[in-house]
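Below sits a lone chain in C-alpha cells, taken as the form predicted alone.
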Amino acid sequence: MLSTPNARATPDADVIIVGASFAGLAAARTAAMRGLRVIVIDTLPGPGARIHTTGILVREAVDEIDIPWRLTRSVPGVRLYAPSLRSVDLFAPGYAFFTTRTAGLLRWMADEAEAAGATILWNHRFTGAGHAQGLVRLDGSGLTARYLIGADGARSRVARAFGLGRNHRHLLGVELEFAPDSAVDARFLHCFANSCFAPGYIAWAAPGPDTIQVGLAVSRGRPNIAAFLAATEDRFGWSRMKVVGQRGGIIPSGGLVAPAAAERVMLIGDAAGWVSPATGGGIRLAFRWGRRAAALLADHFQCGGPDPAEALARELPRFRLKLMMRRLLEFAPPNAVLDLVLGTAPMRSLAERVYFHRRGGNGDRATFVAWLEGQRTAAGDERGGPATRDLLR
C-alpha cells in the first residue's frame, strides 16, 4: 500500500504523467476531469510530432472515446491477400476500422486534456526520479507529485528508473505514406500474409483521410518494405505514387510487463505492455485502461479507494490466448501453406474472428455486398466487378 505523505510537503501536482501518448493523454484528461492536479511532461516539441504508430483504430477504440469525425476515415472491410495475391474479402455488418489523421488526433487529445485542467510541459525530458517526503520528485526539474505514471512507450525511461518490468519481445514496423490513388480500394483495409517479407506478422495498405498508409512489421530481422512494394507493384503501381511521409517503430508483443508498478509509480500503455500480442493493436487498450487507471487513482486519493496499481492489475486482460497465437505466428509458415489455406472457409471464419472479434462471421453477405457497391457508386466509381463479387465466394 502507499505510504502517507508528509503533511508539510506540498506537491506540484497530484499526478505527473510521463509521455503525451494515447494512454498518457487519455489518463490525463480523466484524472483532471476527476479533480486531480495533473502535469504531463514529454520530450516532444508539441503534440503529434514524430509519429511512430499507424494510428489505425479498431471499432472498439472509437467506442471508448468520441473522436471528431473530421480526424478519421471509416474503412468497413478487410481484403486479405495470400502470397500469390489471391484475395478474400472479410466483413462484419456494423463494424469498421478507422484510419486517422494521427498527428491531429494527438493534438485534439492534448487540447482535451488541457481543457479539462491538465498542464502539459513540452520539450521536457524525464531523466529519473526518486522518493522524497512521501512524494515522487523528478530529477532535474525538481517537480513533485503524489503519484507518477509512466506512459512513455515501449522503451520506458520510467521503467528503467524504478526497476520495473520491461518489454523484451517486439515487432519492428515501418510505414510509408503515399499520396491518394484509386489503385487502393478505399473500402478495404488491405492486409498481406507473406512469410518472406512479413514473417510473424503482415503487411498492409490502409486508405487514410489524406494519404495511403503502406507498411509492414516483422517479428525477426529488419522490415524490408522495398521487397513488399516490388512484390505488389503490378497490382498497385506504387512506383507512380508520391511518397509524402514515413514512420517506424517497435510494437511490444510479449504481453503485460511485470512488475508494472512500484511505490507511487505505475506504468500504462506500451510501457506496461498493453498491446495485443497477436494483432499488435494497442490504441483501444490505451484509451480504455488509461482512463481506468486515472479513475482508480482519483478514487484512491479522494475516496480512500484501494491502491490503484493493484486494483488495475486485477482488471487487465492477461492475453493468454493471444500470447499462444503470437507463438504460433512466430513459426511463419511457408508461403505455399499460406496460399493453400487462406481462401478456405475455416480460415475465412478464423480471420473474421481475428479482425472483427465477436462480430465476425455474422450477417447476410449478399446484403453487405449490395451496401458496398452502393458505397462505390456514391464515391463515383462504377466499375464494380471482382472487388465485391469475391465476397460471395
Ligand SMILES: Cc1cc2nc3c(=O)[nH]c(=O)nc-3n(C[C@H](O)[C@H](O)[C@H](O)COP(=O)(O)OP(=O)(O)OC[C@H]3O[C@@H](n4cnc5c(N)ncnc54)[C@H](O)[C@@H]3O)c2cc1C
Contents of the next structure:
Amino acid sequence: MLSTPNARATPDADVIIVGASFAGLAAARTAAMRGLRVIVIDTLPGPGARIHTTGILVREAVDEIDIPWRLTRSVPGVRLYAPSLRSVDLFAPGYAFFTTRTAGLLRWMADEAEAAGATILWNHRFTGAGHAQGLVRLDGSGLTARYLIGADGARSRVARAFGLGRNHRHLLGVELEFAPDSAVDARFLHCFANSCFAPGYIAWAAPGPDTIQVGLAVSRGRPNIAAFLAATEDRFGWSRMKVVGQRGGIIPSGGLVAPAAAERVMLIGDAAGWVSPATGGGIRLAFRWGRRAAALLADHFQCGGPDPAEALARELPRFRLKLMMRRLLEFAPPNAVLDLVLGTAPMRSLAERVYFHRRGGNGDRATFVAWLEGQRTAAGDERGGPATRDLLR
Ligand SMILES: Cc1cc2nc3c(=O)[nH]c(=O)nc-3n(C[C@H](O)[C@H](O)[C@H](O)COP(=O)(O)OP(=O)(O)OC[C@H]3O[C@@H](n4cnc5c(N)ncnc54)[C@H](O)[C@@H]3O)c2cc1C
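We have the form predicted alone; now please give the form predicted in complex with this ligand.
And the full complex, kicking off with our chain again.
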C-alpha cells in the first residue's frame, strides 16, 4: 500500500508521466480530467515528432477514445496472401480497421491532454529518479510528484531505474511509406504469410489516409524488406512508386512484465508489456488500460481506493491464449505448408477468427459484400486482386 501523502513536502505534481505517446497521453488526459495535477515529460521535441508504429487501430480503439474521423481511414477487409500470392478475403460485416495519420493522432491526443489540464514538457529526458520525503523525485530537473508512471516504451528507462520487469521477447518491425497508388486495393489490409521473409509474423501493405504503409516484422533475425518487395513486385509494382518515409522499432511479444510496479511507481503501455503477443497490436491496450491506470490512481488519491498498481494488476488480461499462439507462430511453418492450407475453408474460418474474433459479424454477409463492392475502385481491383463478388463463395 502507498503511505499517506507527506504533508510537509509540496510536490510539483500529483503524477509525473514519462512518455507522451499512446499510453502516456491517454493516462494524462484521464488523470487531468479527474482533477489530478499532471506533468508529462518526453525526449521528443513535440507530439508525433518520431513515429515507430504502423498505427493501425482496431475498431475498439476508435470507440475507446472517440478519435476524430479526419485522422483515420476505415479499411473494412483483410486480404490474406499465401506465399504463392494466392489470396483469401476476410471480413466481418460492420467491422473495420482504421489506418491513421499517426503523427496527427498523437498531436490531437497531446492537445486533449493539455486541454484537460496536463502540462507536457517536451525535450525532457528521464534519466533516473528516487524517493524523497514520501514523494518521487526526478534526477536532473528535481521535479517531484506523489506518483510516477513509466509510459516510456519497450526500452523503458523507468523500469531500469526502479529494477522493474522488462520484456525479453520481441518482434522487430520495419516499414516503408509509399505515395498512394491504385495497385493496393484500399478496401483491404493486405497481409502476407511467408516464413522466409516474415518468420513468426507477417508482412503487410496498409492503405493509410495519405500513404501506403508496407512493412514486415520478424521474431528472429533481421527484417529484410527488400526481399519482400522483390517477391511481390510483379503484383504491386513497388519499384515505380515513390518512397516518402520509413519507420520501425521493436514490439514486445512476451506478455506482461513482472514486477510492473514499485513504491509510488508503475509501468503502463509497451513498458508494461501491454501488447497482444499474437498480433503485436498495443495501441488499443494503451488507450484502454492507460485510462484505467489513471482512473485507479485518482480513486486512490481522492476516494481512498486501493493501491492503483495492485488494483490494475487484478484487472489486466493475462494473454494466456495469445502467448500460446505466439509460440505456435514462432514455429514458422514452411512456405509449402502455408500455400497448401491457406485457401482451405477451415483455415479461412480460423483466419477470420484471428483477425475479427467476435467483432462485428452481426450483419448480413451478402448485404455487406454488396456494400464493399460499391467501395471498389476499378483501377484498384484490376491489379489489387479479385472482385468482391468472389467473396461469397
Ligand atoms: C513497426 C511497428 C508497427 C506497429 N504497428 C502497430 C499497429 O498497427 N497497431 C497497434 O495497435 N500497435 C502497433 N505497434 C505497437 C504500438 O506501436 C505500441 O504498442 C505503442 O506505440 C505503445 O505505446 P506506448 O505509449 O506504450 O509507447 P511508445 O509509443 O513506444 O512511446 C514511448 C514514449 O516515451 C518516450 N520516451 C522514451 N524514453 C524516454 C525517456 N528516457 N525520457 C522521456 N521520454 C522517453 C518516447 O519518446 C515515446 O514518445 C507497432 C509497433 C512497431 C514497432
